[in-house]
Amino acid sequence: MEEYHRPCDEVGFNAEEAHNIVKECVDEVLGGEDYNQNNINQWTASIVEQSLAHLVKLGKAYKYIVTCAVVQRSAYGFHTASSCFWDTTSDGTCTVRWENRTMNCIVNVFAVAIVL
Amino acid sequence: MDRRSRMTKSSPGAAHQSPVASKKDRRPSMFEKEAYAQILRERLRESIHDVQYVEPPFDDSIADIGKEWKSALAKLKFANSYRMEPLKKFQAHSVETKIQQILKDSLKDVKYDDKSFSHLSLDLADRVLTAVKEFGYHRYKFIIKVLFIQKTGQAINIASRWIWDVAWDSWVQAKHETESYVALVLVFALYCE
């Protein structure tokens, strides 16, 4: 019996692709818009869902978690930290910070490999 | 720097596309390729973005160390355990009470302070990770996210979506609110099949 070893997992998580996908999704949803209380729920949901859909289309054997925080731009303090317990050779993360005149947006992608 | 150069490029473009000099400056049609790029540039004129943190790092120098070990491991053949499910399934409620306790203990009487909070957030994330590992869930991978938001009257919206195995993977959240800030901890547990 031969062990089937997936060749693409050797490369690990491709953070470059992930950050391009996320940046495009955020640009599409929030580009040129101002902060609006009525739409904000819909925007965060669509940013996250679209990023996830595009990531899945890459076709790699990964579980994804995408988190997005959108904050109205004003004078405030914001700290975020994350700590992960995983396999560093195959799993990875990418954080993209996007801002415009009225809001700040931070999107975080975590990708955890599925060992087949 | 980037924004300024983009703005100067768009004005000669607009002049080229409407050669008939009408009194009003007409927006170029969506169907011309250059016009679409220009409209996109206008929309994104006020926005900037950057990539904050990436792991594995883009230059990949550290990642190679792990791969040698991993390929050596692949040559070893492990016997099948025939285990389809985790020994102990992730119990969200017990983890939630524990994390709420940790938050309450470490943030009791702590006021919002710009300089110390960046260090505190990393410290808290590591503490929560060790506590979750102590529960002893085998073959689970964990992701902890800690957020501190200062209360200054602005609105914030946080959303998460995931793709995972609904049977074994789960998440937990704990919130600690004080007068000057809100602390939010998210824990994601993924079964490594």
Second form
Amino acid sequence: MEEYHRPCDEVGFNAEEAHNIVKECVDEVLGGEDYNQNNINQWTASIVEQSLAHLVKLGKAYKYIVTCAVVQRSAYGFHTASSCFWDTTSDGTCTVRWENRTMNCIVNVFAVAIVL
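Please supply the corresponding structure for the form predicted alone (the preceding block corresponds to the form predicted in complex with the partner chain).
Below you will find a single chain and nothing else.
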């Protein structure tokens, strides 16, 4: 993991920036793939590791938690929820939903501000 560098005076989590980073990582890992349960562990690990690495490279004062779920598409759908108790002025979250004809992917990013 790269060394952390304190940013200038930016306040608040930029969910749009995080969403774009994660979407690129998901596209890179899953784009063009069909669901294959033998690849799920590798795919999910790659998505969370790449997303986390890119988020840390932004050099912002956050601790990040990244989760990823990949499921085979079915008629039953896929439902998930999360809840956080934190400082909404500095901490934040974003969710990236991605799908193709054979699978659904949901990535959650939770960003908790580091107060120094």
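For clarity, every value in this text was computed on a predicted model and none was experimentally measured. In this text, the rigid core denotes the largest set of C-alpha atoms whose superposition between the two forms falls within 1.5 Å. Numbering follows the first chain given and starts at 1.
Shown is the Cα shift of His79 between these two forms after rigid core superposition, which amounts to 2.5 Å.
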